[in-house]
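As a starting point, one isolated chain is supplied in structure tokens, in the form predicted on its own.
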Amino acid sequence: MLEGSEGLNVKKQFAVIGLGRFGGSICKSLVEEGMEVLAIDTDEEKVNEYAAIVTQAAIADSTDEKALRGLGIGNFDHVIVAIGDNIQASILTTLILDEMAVGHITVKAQNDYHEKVLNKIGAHEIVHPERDIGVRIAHNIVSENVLDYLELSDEYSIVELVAGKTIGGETIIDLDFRSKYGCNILAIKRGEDIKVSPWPEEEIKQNDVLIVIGADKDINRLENHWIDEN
């Protein structure tokens, strides 16, 4: 197990298995957040690449339970299985981590069938990075008003929308936002300022960024309405 700080300043300990583009990006992001990270891969070249970035790097086969136990994987707060195209290795690794009672297991899925298997063998969270990025890109290129798109579930999402000139100067009440679109404005970003849970009387200015939550069907209707107006 990696050594952590004591008391209230204990850092969370993460292990990332698979140092491809996705796993490597997670390693870098976690380190930037001040977390302790163990990076694992069977490829010595990849392990050497991240050795200077993470807390510890190890060459190991994650389908070998003895190897994982030797690295103290069971003591980590969160293990991310970011294995690329080898679905069998991903499944076996997840199964071993579940049997070792790892606190939280996040796994990259290749497809829906892979996800179904992972759900049955102990994965706590499953991500589809390529699919999710595709959804974001699609929304961004359909409308220049859409800055970002985050899928919360199969039915609900959060979207960042830029207020166009047609609604500049209107208040949330004037727009009848909830009744007309079925969505709620969580926050309004104006430059460096952000207003969380804005009052209904809040005036929206052109180029404000609205952070909106709602059902996908309502968000799509809202986006289409804004596309028609811009």
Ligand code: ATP
The other form holds:
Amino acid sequence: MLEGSEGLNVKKQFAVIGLGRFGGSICKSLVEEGMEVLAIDTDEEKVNEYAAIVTQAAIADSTDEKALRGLGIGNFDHVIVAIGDNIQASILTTLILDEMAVGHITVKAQNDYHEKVLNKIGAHEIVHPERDIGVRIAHNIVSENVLDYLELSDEYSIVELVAGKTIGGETIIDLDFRSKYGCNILAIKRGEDIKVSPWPEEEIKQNDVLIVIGADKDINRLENHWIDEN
Ligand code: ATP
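Okay, that's the form predicted on its own, but what's the structure of the form predicted together with ligand ATP?
Let's see the whole complex now, leading with the same chain.
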């Protein structure tokens, strides 16, 4: 176990397996958030690169159960499996972590088949960074009004939309968002200001950023409408 803080400020302990671009960036971000991080890779060069940044770094093959036990992986709060190309190693590692009853296991999936298997063998969370970024970028390219896009499920998403030229001075009721598009405004960003759960009487100004939740088909209608109008 790594040293933890005392009392209420107990730091969560994370282990990241695989120090490619994805795993490496997770390590750096977790450290920036003040978390304790154990970084693991079979590649000595990668481990040396991260040794100075993370709490602890180890050269180990995560398909070797003994090696993982030796590192005390079973005591970690959250393990992120960021092995890319070697799908077999990713699956075997997830199985071992599940058997060790690790509290939370996040695994990077390479494709849909990989995801299906991971779902069956104990991964608590599966991420597809390349696919998700592809979807986001496509939305940003298609519509200049869409700043960001987050897929919540196969059917629902959250988008960040810029209020265009034709919008200005109208309230949420005037725009009739819910009945016209079936979408809800979660928040309005105006410069540094953010209004969460805005009142229906809230006025929307040009260049406001609206954070909207809804079904994909409704969001598409909304995006198309806003593109036509701007
Ligand atoms: P990225 O796109 O995040 O850069 P990638 O998808 O190309 O990475 P790989 O380079 O295949 O992924 O793997 C990421 C890292 O995982 C590599 O540094 C590799 O050495 C490490 N790795 C692969 N198999 C294992 C294993 N069994 N145990 C520990 N580390 C492993």
